[in-house]
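Next up is one chain by itself, shown in structure tokens, the form predicted on its own.
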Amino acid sequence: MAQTKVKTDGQSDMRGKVVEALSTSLNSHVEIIIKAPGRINLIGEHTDYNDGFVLPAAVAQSIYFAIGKSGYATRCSLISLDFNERFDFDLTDMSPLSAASWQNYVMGVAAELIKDNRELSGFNLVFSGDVPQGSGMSSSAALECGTCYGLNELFGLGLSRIEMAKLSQMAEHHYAGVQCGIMDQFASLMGKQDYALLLDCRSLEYKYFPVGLKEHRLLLLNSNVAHSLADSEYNIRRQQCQQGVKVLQTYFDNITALRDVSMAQLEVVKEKLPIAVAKRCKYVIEENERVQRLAQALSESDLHVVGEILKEAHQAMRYEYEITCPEIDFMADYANSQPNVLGARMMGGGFGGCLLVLLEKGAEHELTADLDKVYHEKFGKNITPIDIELSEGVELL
């Protein structure tokens, strides 16, 4: 939930600031320090809530937490250094605030832990981070997962990382009002340095694939078009997928989600579906296939195939799932026309956020400068480059 920053150089500063703020502003003993990363997703957008496959990776941009017991039975205090806000609440009297309030992510985790019969007492928590908000890098999941991991450590709750991912997902459902899949929370908690994570969102089985870039690199270009996953469009896409599944179930057995559907089956019922619903279903089925193909390309160190799949995925998001926006499409078209770019696509829930670019090492500055110029001429705003390093998942420091 932090404001956009380009680099991760100030992370030791953030750690020091949260520790100092917990001690001085909340007069609380620092018992736990946590680092919770954001994530990128190489491929697999909107497949997670369809029981499908995703290929995310944790990144160096993170949220840092200092946590301690408050000394009270149920009273808690939170400070967001990035928003310069303090919030006090009671564990016996919690309810969601207005949409997009950072407080919801922390309170939501506490509420889910209590609902899961985990014993909490009052706590104080301070956080600060450099996961760019609204960029599709899941600052919200980092905030939830860091909170959950920290409270698990503070109160000795004995939760596994997968249990924490599930509880954090439920916090987003019930307190932030976003019916998200589990990918973001899973990536933040289960990330591994220099690896992407192929996750089966139904079984939660996972496998790591090395991202061997060598002469290439990954770059995020933030369009600075803010998006909100809590707005109606995200949930509409989910409803459309469910609508498609209901029709498919009347024709075929053993279908509980679009993950179970083949293109041949979709062709059979296509005329029975609204045009938009048929497009959404086609996208999800083919996106699951793209995830598998990209993971295979990584295992073979074939980055040129990876780039082609990224290009293909962007066009599918643009014309089938219809979650891009003019700014992102302009950026993708420009990047994909450049000789040093292997492939680029929008990353994240859609309607803004970042372009993920796979390009030759050393071409980053020229691409960024040239694209920024034409982007500003057309839209009157600038892009922000974000350096990407794949990192470990949530850590106790």
Second form
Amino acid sequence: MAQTKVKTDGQSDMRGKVVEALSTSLNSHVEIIIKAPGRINLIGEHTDYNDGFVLPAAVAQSIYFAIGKSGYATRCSLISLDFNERFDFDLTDMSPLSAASWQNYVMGVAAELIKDNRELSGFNLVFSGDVPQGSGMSSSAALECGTCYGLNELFGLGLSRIEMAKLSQMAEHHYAGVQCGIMDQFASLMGKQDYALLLDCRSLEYKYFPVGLKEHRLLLLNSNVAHSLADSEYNIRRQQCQQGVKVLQTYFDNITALRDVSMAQLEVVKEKLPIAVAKRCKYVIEENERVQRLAQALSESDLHVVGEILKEAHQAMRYEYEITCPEIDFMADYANSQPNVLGARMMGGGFGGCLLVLLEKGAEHELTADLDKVYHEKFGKNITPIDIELSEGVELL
Ligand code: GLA
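Take the protein just shown as the form predicted on its own and give its structure as the form predicted together with alpha-D-galactopyranose.
Shown next: the complete complex, the earlier chain at its head.
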């Protein structure tokens, strides 16, 4: 089993390193230090961009930022300590680099702020984090939201957290090319220690939801499959949902998103939709219902029902939304056949990343070791367990 279990002990170290690098490598006075968390999602995948419901939470794994003014009107320098890369750019001459470059998330936020008529000047920024990348824990949202929060503080822009979430989401659309929903940015900025967020992605009304697990625990198991298809397939799923809505609108009034559609309505138009589109619509309608059911079960502390819903959600992502992959299906099948596992499902955008497991306290080690062994035999790679602690949203330190 890979021994690189993510822990938060190293975080004071990361904070020290970003502060040090800003002053020594960029010769900049440290004005702001920020911590921006990744997130988990208990339930509600691909519902956010369908105006639906989600139940995410910010976690301890975070990105640390040290930020200061550069002293120039428009010149900026960035350092990613984890990539060991420096990048210089000018606020008057920004454009996205090739897909999946870390620079896009920072520049994207600066570009959106400028588009929103916010007054920036040159800045220097260094960051380092322990949110595993490509794991479905939203390291990109942490990078965007930490940057946005930092620039908001540095330049006194007066944005609210929700405005920052929307702006960071737009940075992802325009600079990373992923037509994501609002869930990740909202969770990173609005998270609260020990709580999940039940969010209505249409109205952005939310409520903090206590996650009392009693004799059970949540565990993440990283498949270590980097989701290379994720961005392109993500945008395709979004288009398919819109395609479904267009047809549904010709039959029914008051439909602006799949959130408004019932299974009975879908039944009526099903035959008129391409098979894949009908499956995507069915998935979204049922996933929204799963969010409501899971929230209800959690409020009644009925963890066995929570587990059953997680299992159901995995099968739906596998067969209806078709966003899983052989490795993560293997992990889910294995975990879901163990007596001390209440339920497990893939978490996040799809095509790899982590399995979210609800299991009996004390069973974590055995499950991880046993699954790692069979996983390695089959796929020649290891899984990495990741501890979960529900944490505060972006913080100024
Ligand atoms: C990614 C996106 C989110 C959401 C999830 C799937 O994390 O950024 O907006 O759609 O996938 O639930």
